[in-house]
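The data below hold one chain only, encoded as structure tokens and taken in the form predicted on its own.
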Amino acid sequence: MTMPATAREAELIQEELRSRLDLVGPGERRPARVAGVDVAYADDRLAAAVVILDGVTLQVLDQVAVPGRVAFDYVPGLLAFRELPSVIQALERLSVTPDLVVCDGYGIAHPRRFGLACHLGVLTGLPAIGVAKTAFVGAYDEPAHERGAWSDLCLDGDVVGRVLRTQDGVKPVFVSVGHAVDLDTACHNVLALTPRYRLPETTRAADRLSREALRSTSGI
């Protein structure tokens, strides 16, 4: 992974890599192995976690956590340069290859249409989507209150994602395509990964593992 020296260099890398995106997919609607990715922070330390779940039973098949140091300053829209070096290390240490990667973040719902899920997908060749807790860019109407309801997330006249209700009466999540998956398939899989809670089980599992790994390396 090419690491930039400045924010402008990082933006230029995003613009160059964006041409390699596959936004057509459609991707698998019943992936056998689904990976969740998350990163926990404490000062200049981080722990990246990847957890692979069975796509049907949602049982853990494999998991890896990689501790590291923050290598790039926090700049909105450039999160991939902070997280991906350790995330890719974790992916490389897995014993099985995921059919889909679910990132706690954004795909094309991003100022330059190249968020974390896009970057990860292009660099690894893996199908990837972003599922975020809040909207980073764009405008939308609130979806209906029942599970499965959705509305378009729009930026500059283009649909860049969906605002998807995963549980009745609970805040929606923001789904966007990353690489090699279309938006219908992405939302279908997000609903399959949220049988009980708002966030995908992949994200919940990776969040727990990243926090545990960070605590273990800090001696807390």
Given for the second form:
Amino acid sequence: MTMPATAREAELIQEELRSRLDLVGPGERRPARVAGVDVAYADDRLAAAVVILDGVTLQVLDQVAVPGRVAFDYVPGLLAFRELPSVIQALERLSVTPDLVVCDGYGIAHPRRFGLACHLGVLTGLPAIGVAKTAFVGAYDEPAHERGAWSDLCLDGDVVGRVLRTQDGVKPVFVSVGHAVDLDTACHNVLALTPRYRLPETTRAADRLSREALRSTSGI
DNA sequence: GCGACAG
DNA sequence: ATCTTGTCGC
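May I ask for the structure of the form predicted in complex with the DNA now, the form predicted on its own having been displayed?
Below, the chain from earlier opens the complete complex, with every other chain and molecule after it.
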């Protein structure tokens, strides 16, 4: 992964890579293997985790954790440069290839339309979507209170994502396309991955693994 | 100019 | 992201 020395350089990389995005998809509606990705931090240490679940049973098929060091400060809009180096390493060590990667963050709902999920998708060639827990960019109306209810996430006159309620009465999540998946398919998959909780099982599994990996490497 | 700002 | 107790609700 090309690592920029400055924020300006990072923005240029995003503008450049954006031309390689596949925004057509449509992606698999019933993916057999779905990957969840997350990164945990402690001071300058970090642990990236990737967990692959069976798309039907949601059982774990494979998982990889990679310890590392923070090499890029957090800057809103440039999250990929902080998290992806280790995440890509973890993806390369998987024994099976996922049909979909669910990222913690945004895809094209981004200041330059190239969020973490887009970046991961372009670099790996894998279909990817972003599922974020909080608002970042875009305007939206509060979706209805039932699971499955949603509203458009709009930015500069474009629909860049969907604010989706994954359980009755819980805070909605922000879904946006990353690479090689369309928005309908992305939301359909998010609902399939949230039979019980607000966040996708893939995200929950990767979150647990990344934290555990941080702890188990604290002595190293 | 001032604040907001995925994780 | 991470620092953190109790607390409301199912």
